[in-house]
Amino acid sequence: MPGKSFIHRIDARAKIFLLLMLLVFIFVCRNFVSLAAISLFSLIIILMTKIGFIKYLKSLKYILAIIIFTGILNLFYGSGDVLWQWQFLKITSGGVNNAIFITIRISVMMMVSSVLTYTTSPTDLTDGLEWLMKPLKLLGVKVHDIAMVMTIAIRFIPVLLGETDKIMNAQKSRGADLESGNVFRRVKALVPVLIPLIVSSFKRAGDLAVAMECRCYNGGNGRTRMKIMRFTFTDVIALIISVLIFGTVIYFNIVYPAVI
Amino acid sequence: MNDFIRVENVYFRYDENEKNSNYVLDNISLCIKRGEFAAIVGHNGSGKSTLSKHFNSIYLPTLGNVIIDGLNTKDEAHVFDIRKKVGLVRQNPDNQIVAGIVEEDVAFGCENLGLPPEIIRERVECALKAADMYEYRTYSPDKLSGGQKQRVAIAGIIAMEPECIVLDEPTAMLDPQGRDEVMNTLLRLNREAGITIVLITHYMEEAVLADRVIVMESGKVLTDGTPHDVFSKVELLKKNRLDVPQATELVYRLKSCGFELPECVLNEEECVRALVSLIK
């Protein structure tokens, strides 16, 4: 999402590189405090995008089972005084320590990741990457064409949602039954679209590598960007305040106790 | 040297192990001068775009020569050489369009030639002016309508300086106004830049915009000449089963009634002319 906010501004390489840390550090918490603390960090870089918060919690609804999930497990292990049992399974006050702190560090790292793709674009987001990998290519990792890959992902995937609709609409169109059924049958009526779809994305595949040729691509080889990617002031801010945070986390980790 | 495209005897066939399979290409011998607009038309199979492909050593002719302003397609060394005089734009702007933000694809071609980042800048802007498409430049392709996508990838090309662009059936998958819009830019191109344009195309309304046409049926250039002396040949045309445009066609029926009009008409402004004329 388009924006001139500060966290928009920061260098792409940049911002993976302190979501990475960020999301470092949110494993680094060992107590309630330096949770809260790194909560907090994120809640602000998340309001200071300015980007409706309501667009933040809707992206967990993709998560929310496996947070579900990974709560009510987390309920029942740990020790400490038991609230409740029933033969084996018992729930103790450590279990549900950890299940509010699994849930809580969960729901915060899904939604820092969101910052990343909601306020970089993504071309900005495969070059930061492919910058960030250069060091691959001593060990002969081929990160141009793994960045390549990538654009090209992201620029066919509305292009074959489309694609794939059309189909849909074509094979129902000839009395194909999508949406009725069990699991099992509905994933077998959706080989019929499946088929006519990977033959069609092969066909695209040819095209656009001709279409590359004519443009004389050659693999990255003496390839200029037009688009030059510069640290400016904005990272520089941004890594000391990210390194004040991180360092306030550390310092809460030994001065509290461990919960977890 | 005059000529900017020359075939020579040029045969060519998909699989070359088959001996006894029909040339695509059956001895094709044309020039297009630098500068000319020239359209190829046929039907489906004629072998126009299989012949577009050959200009910019996309495909080698079986036989014979294709020489691009006095480089062979066959000689490895050239072929970059010859894709920087020489841009291709396709049929389906979908799959021609690299990056996701129309003036990153637009730069593609130049930052594959190794421009430096302020030359690119300044020769994206200048093919998105070109090709009408500037406030478009921060979209995202797929927020663009046909024609808009195929003008997005007629500026990739044109970023790229080609002296020549060849078109294989740019305007097929757009609706009649994005066809105009493609028209009037590759016109455009033709008149203020210079750029010498081959377009391929099934339509004979687009075809008659061209200084030249060149008609080809099963492998084989079967006339070639400018729009009135083409589309003079009617019965030669419909003899191939090939239309001609709709004022060109009722002329031709009117004249063969028996009515007193010009040899042949274009469009329909000539048409209404010749039409008044015989009126009054």
Second form
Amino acid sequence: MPGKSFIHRIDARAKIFLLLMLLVFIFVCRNFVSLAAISLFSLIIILMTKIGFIKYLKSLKYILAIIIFTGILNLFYGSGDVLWQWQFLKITSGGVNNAIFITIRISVMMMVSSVLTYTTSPTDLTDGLEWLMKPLKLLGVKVHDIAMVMTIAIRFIPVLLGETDKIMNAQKSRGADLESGNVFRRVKALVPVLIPLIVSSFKRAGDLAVAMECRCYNGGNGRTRMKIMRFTFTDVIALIISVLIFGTVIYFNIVYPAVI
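Form predicted alone, following the form predicted in complex with its partner chain:
Only a single chain is listed, so you will not see partners or other molecules.
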């Protein structure tokens, strides 16, 4: 999503590196104080993108079932006062803390991950990933090919979603019932959608391969870039702020007792 915010102006390589560090420190958090600090930092980043907080919340709907399942599962792990018990199943105060902690952790992780895809174009993302994976070339890994595959995958996600929507509407107009019945019936009803979607996906892949060959694409050997990436003062500021926040998280982990 185009924009001119501070986060948009950060170099793609710096954003990828800082996102990986942020995800690591989200999992390093061991108590609610450190988790609150990293969550507040993530919220500030999200608001600085000027995209809209509601859009980030909508990104959670794709993994809402996983979040709920993980939260319920963690209710039964932990020590402390027993709040509810049925045979061998019991919910303790520690289990409630674990469930809340894990739910917040996964939600923050998913929302802050959306910052990268919302503020970085696929081309910049490819160039950044390729630059960060350069050391793998020493091991004979084809870094450019990997980065290109990832970019194509990201690029075609909205295309396939749009194609799926069109096929589903076409099937509904022919009388197909895709929404009623139990889970097994709904899954069976999706077969007329999946088959043309798979056929269309292979056709698009073939067309893309032909288009790349017609343009004499031969991988990253001798390939130049129209846009040269350069680190700026904005990237340095983002790095310094992130280091301070990460240091704060480590300090809170040491000072306050762990929850999980």
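Small disclaimer: the values here were computed from a predicted structure and weren't measured. Positions refer to the first chain, counted from 1. For clarity, a rigid core is taken as the largest C-alpha set superposing within 1.5 Å between two forms.
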Q | Large Cα move at residue 68 between the two forms, threshold 2 Å, rigid core | A | no
Q: Superpose the two forms on their rigid core, then report whether the C-alpha of residue 118 is displaced by 2 angstroms or more between the two forms.
A: no
(Q) Taking 2 Å as the cut-off, check whether the CA of residue 131 shifts that much or more between the two forms after a rigid core fit. (A) no
